[in-house]
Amino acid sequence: MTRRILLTGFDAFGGEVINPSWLVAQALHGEVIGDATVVAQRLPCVFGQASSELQAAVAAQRPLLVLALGQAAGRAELTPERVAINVDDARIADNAGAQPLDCAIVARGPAAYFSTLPVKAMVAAMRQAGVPAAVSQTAGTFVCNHVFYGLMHMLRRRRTVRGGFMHLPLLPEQAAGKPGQPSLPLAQQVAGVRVALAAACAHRIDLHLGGGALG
């Protein structure tokens, strides 16, 4: 049987018309990382759909490990999340219309769960890689944490399964024309989540790295 990673992005959203988390995911559909092939699905940047999509990929493709990779216009490093919280709360509205304000992604679910890939090892790769890389201590409370969150919660019942979340930053194409925004070219960026994805596969314990923030 053909071990795979499954990679996910999403949709374009808030009036943009691409989204490096699926440019990425679908310029490595195929490639081999370690033993395991890449698939990529794109998801919807909706509420509730995105986690029943991805749910049901993880079913069909029955991967080793999951990386769902989203857009954070802002950040100017390629970030592993540690955490998804059991929150939606969007600032503005989803592709469909959805604009959920306070409330539980999980009713009566954990008010968190922690990543079960390597985060601070596929920092340390991504450095080494000369890509701008960091650890993230929030997922954010829209779509991306929703889809983060959901998946974690799949996987507590697919011990086998590891999984998280890794932010990306805007395209240059993307930063033009807002003073201020950093961006990464899409080339470094798919280096990043290649090399990201090799040490997920190499390291089933973390490495301990300083990797905390301050405030």
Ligand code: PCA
Second form
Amino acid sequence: MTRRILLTGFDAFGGEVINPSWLVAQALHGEVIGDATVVAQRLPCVFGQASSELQAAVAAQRPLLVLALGQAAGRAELTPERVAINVDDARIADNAGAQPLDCAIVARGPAAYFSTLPVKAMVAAMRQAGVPAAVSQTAGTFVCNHVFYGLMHMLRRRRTVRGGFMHLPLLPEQAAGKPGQPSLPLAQQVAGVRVALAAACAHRIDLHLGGGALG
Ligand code: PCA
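To complete the pair, please output the form predicted together with the named molecule; the form predicted on its own was given just before.
Time for the whole complex; same chain goes first.
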């Protein structure tokens, strides 16, 4: 039986024409990491639909590990997310024009789910490979957090399938013309996600390292 890693990326949104998350996922499609083959899947930047497409892909691929990727403008590092929260609160409309405000993602669901990927081991591996990385304490309240929460809710009773989310910086071509916006070239983003996935495969229990933030 083929062991699979499901790696997702999003369509462009918010006026952009590309999204690093899909370009990175596509670049790693078919690669063997650990002893598992990466399967890339593109998700629409649409509340509801993105989550149902991810859940359908998990059901179809039966991966041992799921990492969803998304773009986070303003971040200078690859940032594995620690926690998904049960709220949609969109500052901009999604690609279908929806802009939910203060809505629960799962009615009566828990306030939050933690990633079941070893976020600190992933950060350590990326830094060791020379890729800027840091733990993030929030995935925001837009489609990325929505998909992350939906994934963790789906996996809540399936402890054999681990899952999580990582935000990526803009690509230099997106940051050009936006003074002060940090960015990271695609090759470095791909290298970072590759070693982060290898670390996630290798560490079922996370490393006990600093990765907190002051408020
Ligand atoms: N980033 C958005 C949604 C899609 C993406 O790539 C977010 O951070 O919610």
